[in-house]
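Encoded as structure tokens, the following chain is the form predicted on its own, with no partner shown.
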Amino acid sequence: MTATTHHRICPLCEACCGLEIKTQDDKVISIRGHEADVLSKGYICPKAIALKDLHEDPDRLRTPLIKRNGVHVAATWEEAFAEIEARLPAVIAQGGRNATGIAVGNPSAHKIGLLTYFGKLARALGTKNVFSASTLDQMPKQLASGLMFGHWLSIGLPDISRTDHLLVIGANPLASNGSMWTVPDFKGKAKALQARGGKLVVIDPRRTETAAVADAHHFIRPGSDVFLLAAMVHTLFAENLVRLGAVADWVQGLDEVRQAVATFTPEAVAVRCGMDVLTIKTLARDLATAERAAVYARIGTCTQTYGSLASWLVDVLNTLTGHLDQVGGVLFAKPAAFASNTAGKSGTGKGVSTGRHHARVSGAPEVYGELPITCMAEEIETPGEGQIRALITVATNPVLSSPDGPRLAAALDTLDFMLSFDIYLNETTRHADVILPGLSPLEDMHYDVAFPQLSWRNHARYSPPVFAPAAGQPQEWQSLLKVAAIVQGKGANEDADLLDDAQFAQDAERLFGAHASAVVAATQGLRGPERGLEVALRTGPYGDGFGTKPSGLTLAQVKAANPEGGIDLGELQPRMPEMLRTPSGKIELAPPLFINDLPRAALDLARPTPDLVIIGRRDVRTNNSWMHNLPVLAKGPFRCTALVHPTDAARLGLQDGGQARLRNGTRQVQAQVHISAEMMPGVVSLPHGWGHDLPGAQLGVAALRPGTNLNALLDDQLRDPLSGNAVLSGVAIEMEAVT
């Protein structure tokens, strides 16, 4: 029989490249990059490989499972819908809408359905315990871009394919191929970059991939980045090299800063930073001389306590040396659609606010309408008002990925009842009542929502199903519709299509008004997701208008160039300042709340700082925990090491590929050591989302080399206390060697 190509996006991390999948009957013959893709132009990393793997799976969750006796056993729809029903209203009817939690994991953002719908359930359960993987590795760069530009999501983009001097802090871009940062084949653009006689510059605590190819690489302490950065701007205010550029009618705020940094001199912050003075003026030097220049800065910089400071003080950067909103500085994606900053008036908004609400164990405010994750395990255990009875996950793996994952089993094991909607039984499912599977991603349509908004290219794609799916099985936007039917008291027997179309309707009517019936016409014959994503190509800044601008974007047109790549939408463009949404409509350098955070870190300039400290490493096979259960990824050296720095090693009498008893406070796991003079010295690297040896998981492949938990050494009380962030990084341990 002849193959069948299909053009497809890879959903497995943030590059989102385009694949050329080949089929015969029910099975993938071949998976390869899609040359013409406009986003990725042919690149794929090994992830994209293992979708073969992870559709075939037999540990992939196909039917639902109920918990009967402490043992999973299959089920059918109507039967699980109905363990929910009759469960998980009682919970509500007995502690109310704050007994429940909610919690959603990162691949949620990669399937539309569920990033689309997820809202939905959350305001039926109508609860204040929302929780997701943001607190883990992102909010603070969100927090920052919220305050000083006016959405959660306005994030600034190094213009990598047309700058000069790309500086990364924290970050290891060749592995991920970005983080809030979409921008596939990071490699060749970095060669690119300096084949124009451009520079690649690296600080991070270890000699990641990235830094092994960049011009220059500066080990840095864990957790000092506040403090360089800091350093960084103080100096170009004392050296005259500030220059706001074509934003200057639109910043705010610029005496406060120099006030605020006036202490943080490179000769104050040298020794906590572990860098010379020299090197900390000419990094600012260099950032500000470029003609075009970028400051990128992620996953080290946001898991620390002062992770709201540095992601601000990044953009604080890119601000005073004149590269923001620029070409070949920092710029600003416009997508086709979903972005709030192409929506509304331009240049003015209501910008954010945080602390609506507070934890109500250890007070931490709400941010972006969630609370830290971290807080999930007390309030779980402590009794009183709110106490969480009932929890529902999303997608989500946090007895691996967060701190303390054993304290938050043994939480979840108290539950009344636990709901998960996930494609696998794994180390946090397994405490689930109800597992309500999703789909394949090869079964389900997929268009990127959040991703074009960190593209390093304005793009429109869209991908269709390569396999239909089994006969019955509902897909989860219509899955999670009628949990929350459930949950409001309308019964398990609700029918999904006619939920989704009273809800569009109510939906047409509060966003167009008197044009709303009009909308509805003219999306019939979509559904869910698909048809959210017609209103929203059409009313985005591409968008044909409903007709009003009729060489617009339709949603049949962006099906159409599928076998194309999609539709390319050009570089990306300064924005300035149409894209604030800040109420003032300027960009707010100086936000009082971190203003008023940086004399904490002042005061902690002078601490001591530990012999040894712990942080996480990214790997270009792992982005979530599952893809360990991925035979074309798990193959190959074991990655679960703990990387040693030579005199750190001979100090503590450690061997290479020996064991090791990793410690903080009462809190020990073992790993093995694989001794590296890549690592700074007085750091050690492991990676996190490893440890699957816990009982009544089924994760085969991935329990053969099960790695160690790192999250399990991590204090869930340490967070960044702006953005409620969990502290990942620069951890305070001891190590000893294993006989």
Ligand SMILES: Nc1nc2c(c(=O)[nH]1)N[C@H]1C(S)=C(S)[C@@H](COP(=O)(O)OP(=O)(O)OC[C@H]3O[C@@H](n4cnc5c(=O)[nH]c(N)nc54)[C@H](O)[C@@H]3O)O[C@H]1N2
The other form holds:
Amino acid sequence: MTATTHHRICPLCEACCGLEIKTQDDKVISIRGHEADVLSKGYICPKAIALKDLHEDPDRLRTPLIKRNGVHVAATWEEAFAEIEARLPAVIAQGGRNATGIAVGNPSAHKIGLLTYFGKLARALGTKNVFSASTLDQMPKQLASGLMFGHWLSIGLPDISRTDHLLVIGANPLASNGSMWTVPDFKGKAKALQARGGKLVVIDPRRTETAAVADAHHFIRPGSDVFLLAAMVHTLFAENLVRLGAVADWVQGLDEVRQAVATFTPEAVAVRCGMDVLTIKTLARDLATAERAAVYARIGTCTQTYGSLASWLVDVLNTLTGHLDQVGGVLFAKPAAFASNTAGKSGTGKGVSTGRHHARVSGAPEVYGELPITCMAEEIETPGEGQIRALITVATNPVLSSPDGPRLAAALDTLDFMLSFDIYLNETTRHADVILPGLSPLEDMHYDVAFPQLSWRNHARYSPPVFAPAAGQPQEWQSLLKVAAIVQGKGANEDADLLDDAQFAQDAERLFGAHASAVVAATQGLRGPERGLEVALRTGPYGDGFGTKPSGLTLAQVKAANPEGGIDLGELQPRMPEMLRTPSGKIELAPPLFINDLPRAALDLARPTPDLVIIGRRDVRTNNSWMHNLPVLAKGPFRCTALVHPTDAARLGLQDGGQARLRNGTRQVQAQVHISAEMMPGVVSLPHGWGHDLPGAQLGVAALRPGTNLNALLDDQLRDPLSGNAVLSGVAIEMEAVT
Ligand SMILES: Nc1nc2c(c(=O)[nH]1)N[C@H]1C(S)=C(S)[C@@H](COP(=O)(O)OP(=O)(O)OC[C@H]3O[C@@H](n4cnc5c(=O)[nH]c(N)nc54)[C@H](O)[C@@H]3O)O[C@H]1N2
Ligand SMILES: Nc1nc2c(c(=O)[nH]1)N[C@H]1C(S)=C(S)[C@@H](COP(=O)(O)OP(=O)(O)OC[C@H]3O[C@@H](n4cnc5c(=O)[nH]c(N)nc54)[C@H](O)[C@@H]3O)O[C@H]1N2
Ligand code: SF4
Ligand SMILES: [Mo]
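Now that the form predicted on its own has been shown, please provide the structure of the form predicted together with the ligand.
First the chain shown before, then all remaining chains and molecules of the complex.
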């Protein structure tokens, strides 16, 4: 038998590398980087190889499970949908739509079926209790970008191949491979930057893998980025370094920003940041005087109580130094499909707002259609109208991923019904009454919906399935539609394809009016996400407009380009003011929500800082909570260690390799200590996504070295009040040796 070669985008992280996968019969025989891939040019990390383990993992679910007498048993698809029909509508009948909740997690961003069909189920439920991993992650960045530029996914991206100066704050792309920035082989691109005389500067409470290759690294006290950034902005004004450059005509709010940062002098913030005054000033001056420079900040700056302020100030800095929308500065992608900032009227739009409704218990405002995921436990626990009695989880494991996992786990057990779309019986899905498994990524076609909006280069890449799914196994979008139909009272026996056809006809009517029937006719033979993709590509900025621009893109062309690594649409280009979707048609430099929140931060400056705080950590061989069951990644040194600076270890009597108890109020966990001068003194680092020792899960490999659940230590009540994002970083803890 000869091997067959396939090309597929890796679905495991935001780098979205192009893979070359060789198969023989139904076996994967090799996985390598696809050299011709227009985005990743052959780069991969060790996780790509683990796709084989994932595909073959005996613990990966292939049939639905139903919980009977406390035990999960295999069921047919008919039985599973019948069980859902028997139990879910009853909850809605009794408690109304808000008696349901739905939570969606990280892998859905990497599956076009989940990403484009999740919303259909959420809309069918009609609940305001919609949660996602976004409020454990990047919601502050999305809120800041939304208020400044008019859309939630208008994210400024460093033009890494042409910049001379890159300031990285609270991100470790050498381990994470980039986030809110699809930039495969960050290391290679950073080296090229340095080779042409440019500088990489890193600000992080740990001397990370990225810091190790940087030209300069500065420690910062966790949670104090807002102070550093405000003081840098202050310095630009104080030293007359503000240059708006080419975007000057579009900027609104300069004076408000100047006034708002007036008290945040470098002298006022230095102690709080753990940095010296000159360093803060130099960071600002270097940024202002570099011809081509960019500030990139990520999860470390988001998962704090001032996450939105910090995210906003990052783009204030980019704007005030003349680097926004500049080649070699910060640019906006122009993706081929699905981008709201390429649709509708150009240069102006509805903008974004928050607080259209509020969480029932905490009163937290809705942001981007969601409530904070850290409100989920109390929304389940607290009686009254709108109490969540049925929960649907879609590709999420909040018992490990979200603060106070033990509290959430206990709450899940009190639900009347829980349904999980997941591929494992794990720490969260063990609580589900029904689990509907998705396909292996190798059985799924794919096109990235979100990441081309965040990519270092414009492109269009389509991945056909490598293997056909097992007979009778539905695609996840089909299962989502079936459950939506059950919720809508159509019963469990509707055909998913017919449901999809009906829905598509309706959507086409809404979107294309008089042309709807022509669009339906032009997409004959396609279904599901693939049909949505065809419409998005053809009506997108490079599309053929269904024949009105005959040389434009179609799905057929993107498919045909798969063996040669997709279609390259070139380097990012300046897009002002066309990409703006703010009501004013301006870059909103001073959104009132942020200006009004700065005094909260100013008050905080006076408070004492704790002796010991905890932060997270990522390792290239892990991914959040769900890849510890894959043998190729699980082997090697134990990674769930608590890194402690030598002076802290000495002060606390901790031994390298020994066990320590970490305490936050009444919450406590135990972890293995690793003494490391990488850490800023006073800061401990423990990775998240571990703790695979809970009963009822089926994760044979992960359970061998379960590690510690960092989120069992964190408080679900700590949030950024503007974005609802959880505080995962800089939380005060105590630590003691366990003998
Ligand atoms: N303390 C702390 N906590 C954190 C973070 C941190 O830095 N510190 N990071 C946060 C961040 S950034 C994120 S994004 C969240 C992630 O948190 P989650 O969104 O909960 O994601 P994971 O923990 O990766 O869990 C993914 C789930 O999806 C399932 N899954 C995998 N593939 C598929 C599939 O194809 N279909 C379906 N249906 N299910 C699938 C897995 O089995 C698993 O249950 O964690 C957050 N939690
Ligand atoms: N290998 C691997 N890759 C991943 C993931 C994974 O789990 N493993 N998860 C994926 C996901 S879901 C995401 S969202 C991305 C995240 O991608 P990144 O944002 O690059 O995530 P991290 O590697 O956690 O880097 C965050 C850095 O912030 C630092 N930090 C912590 N607190 C603070 C603070 O208060 N201020 C500052 N300035 N820095 C701080 C930490 O020390 C850490 O080095 O990674 C993705 N890629
Ligand atoms: S960096 Fe690794 S996990 Fe991320 S997309 Fe590339 S190969 Fe996959
Ligand atoms: Mo994330």
